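Single chain ahead, written as structure tokens, the form predicted on its own.
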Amino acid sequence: MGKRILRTKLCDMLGIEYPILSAGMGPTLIGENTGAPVDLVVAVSEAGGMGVLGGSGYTVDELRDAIREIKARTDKPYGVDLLLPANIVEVPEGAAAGPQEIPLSQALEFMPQEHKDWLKKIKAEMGLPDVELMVQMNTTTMRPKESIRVCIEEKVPLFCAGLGNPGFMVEEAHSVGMKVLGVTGNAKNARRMANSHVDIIVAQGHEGGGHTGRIGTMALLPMAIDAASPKPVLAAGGIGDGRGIAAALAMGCAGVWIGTRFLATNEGGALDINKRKILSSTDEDTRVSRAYTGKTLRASYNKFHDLWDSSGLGPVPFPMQVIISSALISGFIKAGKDDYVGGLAGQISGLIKEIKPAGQLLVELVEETVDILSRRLPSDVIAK
């Protein structure tokens, strides 16, 4: 059999031979660059399909060595995602003469004593080791505007706010030959990226794992698609094979964007311990939560949510929820508490049984998903 065929407006807007991008998933805790690594993104761009990288776990000196690695190890294209929330705690542009990083220890002591002490109470109850993580200060989500620059200096083909609208910078992104796209998880949003001029909007289902929103993806498409027009939208949220694929594509989607199906893979960044939990899944192993950054995020079910729920605390402001999340994980981690452990993932974790090369992959969703698309109805279905 000759070599599928797979194409919307999607690949003629991108570049590429077929509409599947890997999500720009970020990392879980301080200090680890995992979710979309480089790896990631060259095997899927180098499939044909648009790698994303997850931007938000590297410093900026970081984010411009990595999108250089990308380019000096693919011409096809790929995307950078990078989070821009309303909220977010950013640190000034010009305090490069303070730290560039300093002790998890130290940047506990900026949080409400309430949250210390909670910390201090679980520490000492679960016996959980001092884990000193280093806290990087010129991180991408804490400098978003010279991480903004450092994507249009070096004209990274597509641009992608995992959180926030990147309306704003549209227009300097296109002056340089970039695309810019959104990420939504309802229509209202969809329809004011679209009116701020965004390329590409992804509709994400509650089903998504990470940041993720309310509405389910199924409902939220079609409006989304109704809402952008015309822009292009890609479905994500629950997509993990060829059905998916095909079901979006038939809804009237550009495309999808895929995330827990390409974390579980060789190249993906999760931690080992989080892959195995990805296939160890049902459909009801996940859960959304606060406990990690602020926002609501789905990850794998495991205790640290209960005990997050138990501590009747509210989380501090993104990213600063990250520290408390990470000095609980890492100990939880070194102390070998495995089942106070789980990465981001969506509720299709339980489709996923095997982790596989990214690439292969790639091949296989658009094999699955031409089969669907070019075959008749089924028997039982009449259709005139």
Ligand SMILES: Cc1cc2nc3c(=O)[nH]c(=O)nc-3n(C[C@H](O)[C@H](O)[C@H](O)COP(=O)(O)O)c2cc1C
Second form
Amino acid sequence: MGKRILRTKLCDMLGIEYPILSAGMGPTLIGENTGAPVDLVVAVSEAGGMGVLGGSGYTVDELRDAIREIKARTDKPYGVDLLLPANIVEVPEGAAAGPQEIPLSQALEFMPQEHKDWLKKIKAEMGLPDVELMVQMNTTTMRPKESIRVCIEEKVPLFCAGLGNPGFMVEEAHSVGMKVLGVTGNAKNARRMANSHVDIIVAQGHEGGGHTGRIGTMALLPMAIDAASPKPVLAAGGIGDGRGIAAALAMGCAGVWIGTRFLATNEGGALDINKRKILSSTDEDTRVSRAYTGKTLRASYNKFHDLWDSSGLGPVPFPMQVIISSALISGFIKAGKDDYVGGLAGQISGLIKEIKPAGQLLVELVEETVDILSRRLPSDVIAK
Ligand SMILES: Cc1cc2nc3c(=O)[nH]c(=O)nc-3n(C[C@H](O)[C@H](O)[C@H](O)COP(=O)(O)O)c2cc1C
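Rather than the form predicted on its own that you just supplied, could I have the structure of the form predicted together with the ligand?
Let us now look at the entire complex, which starts with that chain.
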């Protein structure tokens, strides 16, 4: 069978063949690889979609290196995703002269006493070993302005903001030929981003892996499309095969932004244990928890969720909660307590039964979508 054609206005806008983006995905815990590393970006972009680098866990220098590596390995367009939460406090410039990384045990000293007491108690009760991770003080999340500067200097074709409204940087990004994308979980913020001239808006439903809102994809999409009009909206949350893509396009989306399905590929950056959890999941095996980052976040269900819920503690603000969750999860991994470990993943995990190369997955997604969109309606559907 010849090569399929699946084009929307998004393809012209971004200079890509298919309107499919692999989502920006960061690491689950400190020190872990990003979920969407250079290998995944290159594989997806080379196959005709657009790969988006998960830049949130990188240091500013690593971000620049990763961007340069992508450029060296493909001449196709790509994206970079960073987290720009509204309440982020930039680490002061002067702090750059201080230590660039501190041991996790030292970082924990800055946590509230009741959180420290709880951690100590759990570690003692469960016999968890100390794992000495280093906490980077100059990650892109702690230094958003410097990180944006790197993206602008490197003229990244598509800048993506996983949290926050990137409207403030649109003018400068446009001046060097970049496009800007924002991710939202509700119609109000879709309108805000459209009004601040963000080029592309991703509407991510509650089903999605990682940080997630309260509204399901099916309900969110038409409202986000109306709110963002005439800006193009990409569907996210719960898309795992051509059926989901065809439905999103039928609703009026210009394309899709797919996370969990691309995480479960050869090139996806998740730990093996996290990929195994996705493969063994049913539709009911993910949960939303604040245990990981302090914000509502969907991950493969595991006993860490129950442990946190029964602590009676409130989360410390993003991104500090990551220090607490990383201290515990790294201990669970080292102690082989797999039922307390599970990475960020969406409800569509239940559909995923095989890890495959990302380029092959992209071709299959395109073929399935085209088959659905070009076939006649089933005989039990009457439409004239
Ligand atoms: C492992 C993982 C890490 C993620 N990290 C980020 C991130 O750093 N930035 C971001 O914008 N979204 C992040 N997300 C959300 C994705 O970008 C995307 O919106 C979501 O995965 C879409 O839903 P799906 O998983 O059902 O495809 C992450 C998702 C996963 C599964």
